[in-house]
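The data below hold one chain only, encoded as structure tokens and taken in the form predicted on its own.
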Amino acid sequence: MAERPEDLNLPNAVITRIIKEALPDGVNISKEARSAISRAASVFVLYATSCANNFAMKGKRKTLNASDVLSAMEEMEFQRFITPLKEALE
């Protein structure tokens, strides 16, 4: 487990690349906004992992699998992610 809350943040380089790919050319983002997005992304990953883990535990498994993540997305009401995730997994 992480020793400090900052240890749970995603790498800044990854967040910066995702933000640049999501925004149109010429749009800038402040350092504070990048930090907020990074923290929000980390919270999302932790929450999704926790929900997926609940599905694995219901199945009496210690290993999370793709169906656990897909079920977690549905439980978290992120149904619009399910089809792109399934396509990425194929």
The other form holds:
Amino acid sequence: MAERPEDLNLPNAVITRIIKEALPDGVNISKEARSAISRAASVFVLYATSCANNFAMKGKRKTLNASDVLSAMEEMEFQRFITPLKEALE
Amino acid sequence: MAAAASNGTPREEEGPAGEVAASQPQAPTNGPGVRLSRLPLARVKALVKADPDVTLAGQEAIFVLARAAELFVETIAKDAYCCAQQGKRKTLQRRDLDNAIEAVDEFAFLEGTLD
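Mind pulling up the form predicted in complex with its partner chain next to the form predicted on its own we just looked at?
Then the entire complex follows, led off by the chain already shown.
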């Protein structure tokens, strides 16, 4: 399986589609840039997980829950994600 | 979907683990523009499990992480595009991403991780 956590990558096709939809029509992305964004997304998940886990441990819980992840977003200074994430949970 | 499965996995949307929701729709809309993540939950779960300090992760946590990762991809792509625009290019290059990482404080955690 994967040698390192960074090798656990997310599907290229999905990443590419997310990128294309975020950018204006007619904008392209090089393979290297796409690949780097994909790796960045994996690193993001790993870092968010670690942050979220700290909150779970502080709450003496063994199971990571959604609010731990939201707290992690705040800690990582991605507050702008919190509202859309809360909506997604409803 | 997933016609270009360049990483060798034929079915990118379905994870091997039966415990996560196998029937993951493609970019469905749930009410006023709220979308479930397109990223496969099984892959996100694998990343979470890679952390040795994590004991268990609830389904909802995985779900939120997947959606957060998607928002992150949108955000960093847009920020990198600002750099490309300044260079009057229509193709995002790796250096645009590097510039965005250096310029935006929230991306500092990425420094040194992408090489």
